[in-house]
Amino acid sequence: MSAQPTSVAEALRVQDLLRPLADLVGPGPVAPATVAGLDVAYAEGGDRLAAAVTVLDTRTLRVVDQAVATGRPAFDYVPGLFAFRELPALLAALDRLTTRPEVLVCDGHGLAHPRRFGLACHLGVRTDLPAIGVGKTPLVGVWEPPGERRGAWSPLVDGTETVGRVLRTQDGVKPVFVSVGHRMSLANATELVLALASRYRLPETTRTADRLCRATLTGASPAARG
């Protein structure tokens, strides 16, 4: 299943099949060594995309290993599939590193998608790594508000199901919406997430990408973004 679908019939076909492959149960690496970060931007027009893969030591944080492709998005925008669009651009990156990361932190979502097959189901069940999401925003779901301080968490539910964590990394800053894509637990993405934010909002895996793909776009150095 690792044709290209060019029919919405045939992505909903392929994301059907592919579904049932997604172990939401993990529970995946308590400690992994390195993790990977996947972001991709958009030149102006939307016509043009960079997909971006960092690696960081989780220890460190440091990024060991970098990869990027360029090129169109792979289909056109259609709410609940948007993962076909940036999956060639993505899985292409990731064959350009020197390094396999133990797991990958989407930026997007996981379980918690209109479909229960967001980005990070869909790369992990295609590249068999443990995965999970991280979105700036929700897709599905009703929450309450998680407490305040760092750590502090509330289900995300969508209708009897929970499918992700409203997580705060930061005391008093916006949350960020965690759910499993791939051979992970909630918990272990949970405490994953944490220790990536150890100062910022989101995950240093998800902004060393995100730089890294800006960057790619406008023939910038990454390091000079700050």
Contents of the next structure:
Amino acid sequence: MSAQPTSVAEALRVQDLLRPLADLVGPGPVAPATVAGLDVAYAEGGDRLAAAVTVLDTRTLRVVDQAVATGRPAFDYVPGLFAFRELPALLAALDRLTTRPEVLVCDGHGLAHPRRFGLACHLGVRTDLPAIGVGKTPLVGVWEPPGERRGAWSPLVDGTETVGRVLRTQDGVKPVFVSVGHRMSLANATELVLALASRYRLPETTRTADRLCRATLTGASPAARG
DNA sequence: GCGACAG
DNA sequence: ATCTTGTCGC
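The structure above corresponds to the form predicted on its own; please give the structure of the form predicted together with the DNA next.
Full complex below, order starting with the chain above.
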């Protein structure tokens, strides 16, 4: 089977094949110097997309490198198989970076997935980089609402497993869903997301990547072909 | 069987 | 994801 499946059955098998390769424990870099944000935007009609990666200096939160890749969605949108849709373009964008980020912050879940292999796990395994997932809405699991203050969190539980954390990144603002992707502990992932979401609900990494891929589709940028 | 369902 | 108006609040 290929890395890019053409059917649901095949996609499920790819996940089963790659899942054992994910390291869901490793502490990961305690104080990474750089962190990458990844995001994808779709053109009206959804037949075209732009994937963006921005690399930020962890301390200053300034963008130090970035890349984009445009293309077609590689798979229909199927909850649980979402990664196959955006992965090719995201990997292409990553290839265009001139630096190698120390951690990947993905727009979607990692372990918090019905088969424990969401986009963040997939990207981590395919790049062998520490990766974490930050979702805006849940895919699996149950949780108690975390405290109202920034930094408060509660475990995200699916069945008998803790698959992530529901983290409040700003006072009184809807929480985000953090889960491990690859080579990173849940505690360190939580700490990193909180540091990156210093001012807004979402981490700066995803905010900068989001702006970049949108601007690319809008045509606001000169060099943005793929 | 029916609804839910990352982006 | 994308399509959309007004509205509340710093």
